[in-house]
Structures are given as structure tokens and as C-alpha cells.
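Taking the form predicted alone, here's one chain by itself in C-alpha cells.
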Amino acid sequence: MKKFKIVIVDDHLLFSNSLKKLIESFGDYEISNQLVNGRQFVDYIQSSNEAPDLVLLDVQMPVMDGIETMAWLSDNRPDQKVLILSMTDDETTIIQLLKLGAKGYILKDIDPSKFKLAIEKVIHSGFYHSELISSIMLDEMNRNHEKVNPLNEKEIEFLTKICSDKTYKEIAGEMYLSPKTIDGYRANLFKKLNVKSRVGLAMYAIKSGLFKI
């Protein structure tokens, strides 16, 4: 049977090697190639005939970090599947991610039956909705479209800006609000979508279409 190919591209060599293990042993897949930072893996994708099934992306690394790599991906290869794979679960750098084609996002201390299934679902379903992503939101989102109370116009305008790395107090000076009106929408948004944060506020603008990646 022929096994899924997968790029590592991480500049810690040590947990590499062990996620290299770790992934063989799964049965289904094989790693292709390991890499330590976006620029070796821009110039490996560049020159190979065929392209991996997944890429599982570092977003904290010299010479060409995650953010970087994503933003080369989405200009060259916006159909590649890439699973974010990192130590950090800053809000912004997540949104970040996401906009620009990343296919899931988990944490390193990932329990590795947990990180089975999200190379299972990205792989096979094209996203992983990891607990950082707000599963439930997505979910009743793709179900329940319709039925979700209609957003009215300054709601869709916060939706879109909520989608950068601005901060509330920037985003409510943008639309000629107080941050306390802007408190209001978001409050009033994470009922209407049942989401808790503001990674599952940018996931229904950009699902949804409200923001164009």
C-alpha cells in the first residue's frame, strides 16, 4: 500500500528525529524529508516533482521562520496542506497562520493519539479542528450556516478587522467607536457564532467569506 509522504521542516534536529519515529510508526506514512527552516524547504519544493501530502510546519525558525514560509506557500502552492506544529498558541500568530492557508494548528505537547488524527484529518478531510481552533464553532458553522442570526453591518465590519493584528482599542478607533461599544459587539458575537476567542471570531469571517485570504 502506498504510504503518505510527509516533510518535517523544524530547526530542532532532536525532536525532528523523534517525530520522524513517531510518525513511521503510525504505519501509513513516510517522511520524505526533514528540513530545518523555510528556505531549505522553498528550495526543495522548487526542485522536486512531486509534492508531499503534508508539511508539518515550525512557525519559530532562522533564516525563513513559519509565517514566511506560509505566506511563499500561499503565493506558489495554495494547495499544499500544511499542518502548523509549534510551542506557541499566541491568539495573533494563530490568525495569522490560518489566513494564510494553514490547515490546522497543534501545540508540541500534543498527545501523539491526538497527533495521529490531526495528520488523519488534514490529510484525508483537509482540516484538523484542534481545541485551539474552536472545533464547535466550526462544526455548527458548516451544519448551521443559515440559521445563525444574521450579523448586521457594523458586526460584519468588526468580523473583517478582527482578522489582522490589530488591537480592540485600534480596531474600535478604525470604525469611530468607543472600546466599550466594541466590548459590546464582541460579546454579543461570541453568542451569536458560540465562540469563546477570537480565533474562532477570524475563523467564521474567513469560512464564511466575510474576510478574503
Second form
There are 2 protein chains.
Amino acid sequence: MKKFKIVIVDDHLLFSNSLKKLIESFGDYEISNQLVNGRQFVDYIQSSNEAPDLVLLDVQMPVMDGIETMAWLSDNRPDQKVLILSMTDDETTIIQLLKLGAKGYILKDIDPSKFKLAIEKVIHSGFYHSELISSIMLDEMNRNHEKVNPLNEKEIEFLTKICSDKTYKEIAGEMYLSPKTIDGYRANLFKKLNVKSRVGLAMYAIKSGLFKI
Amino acid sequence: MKKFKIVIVDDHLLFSNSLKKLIESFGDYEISNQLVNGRQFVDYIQSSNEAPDLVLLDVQMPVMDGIETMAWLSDNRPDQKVLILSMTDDETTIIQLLKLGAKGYILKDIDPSKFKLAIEKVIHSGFYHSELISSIMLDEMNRNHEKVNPLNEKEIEFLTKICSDKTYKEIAGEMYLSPKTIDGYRANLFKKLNVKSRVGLAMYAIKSGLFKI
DNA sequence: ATTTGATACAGGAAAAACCCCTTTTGAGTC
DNA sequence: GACTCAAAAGGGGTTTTTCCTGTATCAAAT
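What would you give as the form predicted together with the DNA, now that the form predicted alone is on the page?
Expanding to the full complex; the earlier chain stays at the top.
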């Protein structure tokens, strides 16, 4: 029987290569390629004439992260099956990725047997919903009416600059905007992300992978 | 030939189990145990009558992190060979771990062949110094005379509380200290860690694993 | 017995962050 | 052209953070 083809996208080569061994030990799968960021992955997908049966995608990557990559896939290969591999259980991130069409989301502290199950489910049933995901999706449904919080370009740029010793005035300078505008972004983000201080923003930026430590 | 015994301490089971496969594929090694935090590891070492040839130790762990674990080893099993597996290249952390007797420090984005080399070097030569480590150690030597920055108990407790929306006054309340004392800790840490704002402290707390996201 | 050093704490002030409320601008709609 | 809506910017005020300098205490070193 032909083996299912899996592609791994993760910047930690040690993890990526180790994971390859683990997956190969399951028997039914082969790793057709390993990429260290979204950019490389996109290049690979575009130059390849055969779509992988499954993509294992890391969220935190220095160059083109999981969310950007997922956004590209959603535009260009909407049917590609993707299982997200992440280290954070940040709700906003999870919801964002699921909305972009990810078929499953698992944390790296999952045990191998569950991981195997997740792979099987995504390839054969089209999705894998752990208890974590299910409960988050439920929450999301329940507060469906409260408008959600899509961050815009400027807010995202602002967030990438928040994890530093820079003052808001300095950030305003870098973005060629008035300090008052930045103050507006700040206030908006406080509401959207439900935090009360700049440190809260910084935590979000890290959790969401917007800022790479 | 008898295989070398390796123990993996890492809270990410998926990584830990994958790594096991990778290491086993090298041929000369066997994974004698896998633990998900320092506490478990200490229990294991104490109950075991045979020391492993090598411990692969993660830095960021929720319960008893790499630094605490290394400190325990330094007191109780000073000759145990340990190779640190980390995701951060924070200098202070690296220096701290090396001073506690770690025989090597590698980042998780290392490629497998280098990883294999690192294992071999630590087991057979007693240490592995990548270019990264070497340069950091050199830096450390060069500014040898500037007194280093051992953080004390209170400062560490303070740092664990910094990654929040709390004000300093609130933190002072939690620690039963005057806000002015907290202000003193802050000023000291600014100097020791070479940052200029509370966000800088938060970044350090995360990078060093003091605060788990 | 004095010095030294670390720790807790204070006064006071400037800068930055936080908050609320209003105005301007610009792009798209009717 | 008038209308709407969101982004950009400003006025002005409170709180928090940051910074500098200085004092009281206690224990260890000389």
C-alpha cells in the first residue's frame, strides 16, 4: 500500500527531524519534505506537482509564521489538510487558525499515541478535535454575537514593536504616526485583547507568535 | 557493545518521544527514561541505582525548570553529564547553566548531525562547545571583572510577578513590602539585566523561563 | 568599636503610560 | 454635494513608572 505523504514545517530542525523518525515508526506515513519556515514551504508547494496528504505546521517561526502560512494556504490551496503543532493554547490564535481552515490543532505536549490518532483523523476524517479545541470552539460559538477582534495591519505592526524598551513616542516615530494615534491603537488593543497594561500586550504578542523571543 | 544510557527531561511529550526515535536511530544509545519535569527527574535519579551516561535537559518546563534541576544536580550529582536543550540563546541563562556544571548547551534548531556530534562529544570528551557557547563564554571572560549578576530570592519572586497587568503597588502588597522597596528591586534589575523598562523585565522573565507563558 | 555592605524604605520630581472625550481627514455611499 | 464610517490626531487629566538621592537597620568583616 502506498504511504501517505506528510510535510513538516518547523524551524526547530532537531524537533522536525525527530518527529520524522516518530512518524516513520508509525508505518503508514512518509515525510516527503521538511521546511523551516512558511516561505520555504510556499516555495516548495508551488514548485511541487503533488500535494502532500498532510501538512504539520508549527505556529512560531521566525520568517513566515503559521498564521501567515495558513492565510496563504487558505487563498491558494484551500483544500490542503493541515494539522497545527503549537506550544501555546492562546485562544485567539487557535480560533484564527481554525477560521483559516486548519483541520486540527495540537499542543507539543501531546503524547505520541494521541498524536498518531490526530494524524489519522485528519487524513481520514478530515479533522481532529481534541477536548481543548472543542471547548474553545464552543466558547467561541457561545459568545458569537460579541463582535470578535480581527486585528488590523497597523495594530499588528504596533504589537510587533511593543516587546521592547521603546516608549510609545519612539514607536510612533518609527511608524511615522502621531503619539496620539498610537495611544488610540493601544486603547483599542486593550479592549480587543482584554488586557490592562503594556505588559499584557507584550504577553499577547509573544503568545500569538507575533513577537519571536 | 553495551549502549550508552540517555535520559530525556522535557515537558513536550511529542518532542521527547520523537527525539527518542532520532537518538535510537543513531545506534549507540538507548533512552533509559523520559521525564516531563525536573521534579520527576529528581525522583527518578534518587530511586535509580545507575546513573545515566547523559541527561538531555530542557530549560523551559512548568514545574521544576532546567535551572532549578541543574542546581539540584550540582549539589547532589555534580559529575552527572548534562546537555542542555533550549530554545533561547539568552546569555544570562546560558552562563548560569554552564556555571552550574552543564557540559553543553544547544538550541533546538540544531541539525541532527550536529546534535549527534554534541552527544558524542559530551559523553566521550566531557563537553560540547558550539560556536555560540564559545563566543558567549569568551564575552563572559572578557568582562570578567565587572561583577556578574546573581539575582536574589526576592528579585526572582518579583520577576515572576512582573508579567501581569498588576501595578508595582499591587505587587508590593502581594509580597508584603513597601512600594519603595519594590522600586529598589526594579532599579537593581534594570541595571543587572541591562533593560530600561518593565517590558524589558517581562521579556527577561520569559526568556529565562522564570515566567511560563 | 568602627567600617562596610546589603536590604528595606522615603521624598520628590519628571517622564511615560493610561483614560476619556472631541475634532479632523479621507474614502466610499447614497 | 451630503452622509457615514473608520482611521488619525489632539486636548487635557490621572495614575504609574522611572529616576535620583538619602536614611535606618542589621550583620559580617576588620
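We call the rigid core the largest set of C-alpha positions that still match within 1.5 Å between the two forms. The shown structure was predicted, so the numbers you read here are calculated from the model rather than taken from an experiment. Positions refer to the first chain, counted from 1.
S197 shows a C-alpha shift of 2 Å or greater between these two forms [criterion: core-superposed Cα displacement of 2 Å]. Taking the rigid core as fixed, one finds a CA shift for I206 of 2 Å or more between these two forms. After superposing the rigid core, the Cα of E30 is displaced by less than 2 Å between these two forms.
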